[in-house]
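What follows is a single chain, given as structure tokens, in the form predicted alone.
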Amino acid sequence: MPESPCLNDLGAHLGLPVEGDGSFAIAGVAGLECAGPADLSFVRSRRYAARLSGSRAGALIAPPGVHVGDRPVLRSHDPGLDFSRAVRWFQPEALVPAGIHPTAVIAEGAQIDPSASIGAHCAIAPAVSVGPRSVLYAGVTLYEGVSIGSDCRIHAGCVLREATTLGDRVVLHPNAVLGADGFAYLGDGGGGLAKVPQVGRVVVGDDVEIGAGTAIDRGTLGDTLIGHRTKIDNLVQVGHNCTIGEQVIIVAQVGLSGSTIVEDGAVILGQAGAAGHLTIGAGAIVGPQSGLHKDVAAGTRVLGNPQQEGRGFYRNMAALGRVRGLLRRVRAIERRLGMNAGDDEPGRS
């Protein structure tokens, strides 16, 4: 990025046409509501154009046809995506120098690429490998046999237990735990519980991002699998032997019981939960706080607890909104007929 970036520089980087003063000097990037006269902001679509009148932003990224007044603008068919690229260009991720912090504990036999960075107080067990340009921030713990690919970012406090395997360009946010024992117990015949040994692994593909405080359990015998380019939010629980496909999105506080299969491109929204041994089909969307007790077909949308097909859920919610009026009509009919049914119902309207 040039020392004093202007809109022309950014347009060339993003491959977007500039309208107006291309020499506009970009001092920062911000949302419409808080941007100042030297900042770049964006308008996602015509729906948000009304907010421009109250914005002080000096330059914009906006769709073709959206009037922005006399401000210079980069025209984009996907302003949200291009603005995020602009933010990355304007505020690039800080480079972490290679090397091993003197407080890190590295077991004999661990293989650390010379271009990798190992932060303060990391603990690395035998037979671990850390690939080129990967970064372990402070306090990361890697159990025996962990393998980390190239260009990964493992943030502070993460724990990767035995034989966990990460592909390339994986990001783990603080305090994620991969490879803990799955929750598996059997009755021991004497009224107690016997723990089932968990000897599988967690295997994560390339370009996966896993949020803070998320826990992904190892397989009981086989592996728990996370496919390429999948994104998992904070505070998600993935049980033992789950198989998560490619480009799946899992939002915060989702819980997947053991052996759940989530096929490619599915989206699971916040606080949804799935009973074990279910399949969520490719491209399916599971609504927030949904409770899954059976499979979800590919390409469908389900909501509610217990789950309902999308259109049926909305019809039922609309019907519930009419129940009070229906009860009033029924009671009026009962009074006209000289009936007293329902008088013993507490709190009736």
Given for the second form:
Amino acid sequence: MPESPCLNDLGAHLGLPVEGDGSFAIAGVAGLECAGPADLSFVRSRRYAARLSGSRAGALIAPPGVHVGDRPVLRSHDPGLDFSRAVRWFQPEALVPAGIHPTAVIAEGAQIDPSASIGAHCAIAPAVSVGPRSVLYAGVTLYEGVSIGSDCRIHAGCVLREATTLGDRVVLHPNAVLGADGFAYLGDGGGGLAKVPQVGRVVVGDDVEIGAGTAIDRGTLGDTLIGHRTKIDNLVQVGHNCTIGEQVIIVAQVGLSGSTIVEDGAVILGQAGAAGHLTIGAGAIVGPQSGLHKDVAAGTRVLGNPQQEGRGFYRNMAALGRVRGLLRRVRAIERRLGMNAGDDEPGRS
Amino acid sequence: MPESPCLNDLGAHLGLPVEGDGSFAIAGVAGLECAGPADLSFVRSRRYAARLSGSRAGALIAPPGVHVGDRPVLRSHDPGLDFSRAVRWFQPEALVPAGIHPTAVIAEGAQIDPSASIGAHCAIAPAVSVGPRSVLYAGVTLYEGVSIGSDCRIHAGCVLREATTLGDRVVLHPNAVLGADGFAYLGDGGGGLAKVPQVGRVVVGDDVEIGAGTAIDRGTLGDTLIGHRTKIDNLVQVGHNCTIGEQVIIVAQVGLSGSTIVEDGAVILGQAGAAGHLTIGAGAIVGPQSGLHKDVAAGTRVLGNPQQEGRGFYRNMAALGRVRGLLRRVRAIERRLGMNAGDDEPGRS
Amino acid sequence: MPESPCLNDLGAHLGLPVEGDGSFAIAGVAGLECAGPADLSFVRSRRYAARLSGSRAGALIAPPGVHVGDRPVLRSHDPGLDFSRAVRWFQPEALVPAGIHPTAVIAEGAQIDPSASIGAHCAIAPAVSVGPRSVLYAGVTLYEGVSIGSDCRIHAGCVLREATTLGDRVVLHPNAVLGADGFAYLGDGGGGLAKVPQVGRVVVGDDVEIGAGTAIDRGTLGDTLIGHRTKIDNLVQVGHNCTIGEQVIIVAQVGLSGSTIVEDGAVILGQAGAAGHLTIGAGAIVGPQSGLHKDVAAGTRVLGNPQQEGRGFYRNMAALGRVRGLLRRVRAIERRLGMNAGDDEPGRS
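Same protein, the form predicted in complex with a further copy of the same chain this time rather than the form predicted alone?
Every component of the complex follows; first up is the chain already shown.
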């Protein structure tokens, strides 16, 4: 990015045509409501015309044909995506210098690529490898045998237990835990509980992002798998031996019990939970707070506890509001017919 | 506090009149059930008379007119609050000496007030400021540009990402994460996902408390705001660009999606969740495990998923228990009338 | 374990009779689906016959009388438990050498048993004691007065606040927080909130396991208690002054409000929540996502929000799907009888 970029510079960077004064100096980037006269903003479609006309933004990214007044504009067929690129151009991710901080503790035999960055107070066990340009922020702990690909960012406080394996360009947000023991006990034959040893791994694909405080347990014998491009939000629980496909979206505070299979492209919204050994089919959408007790078919949308397809949950919950009226009406009918209305009490039915 | 405080000393400290033997030596403070004859306890009102008479407590804080036997008593119009003050008087918060632990890593240019305390293995990036008397316990990580006011307590393992800003007297419990990236992706035009850059901040007011393991995401462009005197419990998720007002109470494991607005004085009980871009009005009470799909009006009380006002949720759930009885009764009526009762099967309706 | 163990070695270790070729060299252990011809697997009963015949496993642990083809077999009356023991024999827990890592910070007066292991960047406050053979992995913080028994494993990033007390053989998974302040505020008489001081402890029995990121708050005055052999999964919230009995199972993301009593042997499934001051009786089973508003009787099984006993929740949710059909039928009856069907609208009932 040049020191004082103008709209022409950004247009060239994004490969977008400029309309109007390309020498407009861009001071910053902001949403329509917050942007000032020196800022660049964006508009997705004509539907935002009212918000657009009320905005003080000095320049815009907008689709062809959307009127933006006399402001200079970059024309884009995907203004949201191009604005994201503009934001990243203006505020690039902090560059972290390569090297190992002197307070980090690196076991003998760990393989740290010279272009990687290991932050203060990291603790790295034997047989660990960290790939090119990967960054560990402060206080990251890698247990024995952990393998980190290239261009990963592991934020402060993350803990990766034995043999956890990350692909390339994986981002782990602060205090995430990968590879803790799965939760499994057996009766020990004497009235107590025996822990089932958890000796599998967590294996994470490329371009995966995992949120703050999220916990992904290691497999019991085999591995817990997180597919390429899957994005997991904060405070999510993924049990042992789950198999999460590619480009799956899992929103905050979701809980997946052991051996859940989530196929490619599925979306699981916040606070939903799945009992163990279920399959959530490809492209399925699981609504927020849903409680899954059986499989979800590919491409379907479920909601509620127990899960219902399509709009069933809302329709049924709306119908619920009519039960008391029904009770009154049935009583009236029974009276008319001289029938005994006595059995409408709960507990007697 | 004097070395062997008596009831007169405590009465003077709290500004409360003593009834009975003011020279009573207070050994400790405890609830009615656990207090021994050398302990001080408290009673809120006459309603606790039975528990009071069964208590072995040697002295009490009690409202005027509440009979406590022949025990010495401090008379208070708010015994709960005055007892809290007594507890704090007996067990003051641990004093942490000012200074920077030699194992802490402080970047050049960070501004640490000389009266602040920086614990072992903290990592503090450039352009950070820590105000007077603020305490960082062990292993706290502050990313670049973080600003901490005066008299804050940041417990062990907390991570504050770029430019997070705290007011005065803020308490963060262990392993809380402020300023992780919000969860936002766009189609990248080629079938994959493009991350929406998250470059805003988390800005926290004065006298805020945030629980263990709680995650508050930074804004996408603007800021995520937590107002003065707001209290947030453990393992709560606050999405990007939420605006939480003043003196809001958010109980454990609540999840607020992005851009939720919570107005002053609202209370959100445990495990409730809110879909994005909703407003929870001032003073509203959101019941536990509620699933919010639309705004909550100021001053109202909602419960359930989908949310229902007042007692609607409980009334509807009670009515649900009567549906099977209704089915039987309607069938009986239909028989009497010679009508076809065949259409009562689920799936056929 | 001998260097190249055979089935006879394992049989001797487990005390199980060998059938077939006891010189079979065991390369590894795996589930039926993943095992190769050099691996040992197990089968619980005849019901797995089909999976067994399709398995490539070279040797098995199986109950007496279950046919395993011509493969060598260890006969066991509890194959799951004996297979677990075999796994642990093959992959023993990593031995951690005794001693204090030079980067750990140990306050004067802390009592660390010479056989204990204190990892890199641990921070240990005054008056702490750590018992024989207990292991603290990297970055564990123990506040003043913490007491750890023998043979405990405290994983990386755990924080134990003041005076937290662990029995023997306790396992804490990464980033668990014990002893954070409970969540309690009082009106301060001036429109604000006064924090109720939290000065009690967390006291944990023997053989307890606590999951990654789980938060257990200290008592307000008394203690929060976790009984012997209780197992708590990841991201669970246990409020102040809870009393959890012995051998209780608490699955991921459960939230227990303050002063909940959970009696021995109860099981609380994932994402369930309990309002404060409730008792969950001995041996009770609380279903996933249940919302408890009242006590749960010993030995019962509840599910739903609000909780319902036995199969009530499922029966009622199934009945809900029939309400719309009922509405139609009642309307037809009313028409037949010439009654006014106008009052079936929600909001008018």
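A quick note: this is a predicted structure, and the numbers were derived from the prediction, not measured. Numbering follows the first chain given and starts at 1. If you superpose the two forms and keep the largest set of C-alpha atoms that fall within 1.5 Å, you have the rigid core.
- Residue displacement note: K294 has its CA displaced by under 2 Å between these two forms (rigid core superposed).
- Annotation for G321: C-alpha shift of 2 angstroms or more between these two forms, rigid core superposed.
- After superposition on the rigid core, the Cα atom of G189 is displaced by 2 Å or more between these two forms.
- On the core-superposed pair, the CA position of R331 changes by 6.9 Å between these two forms.
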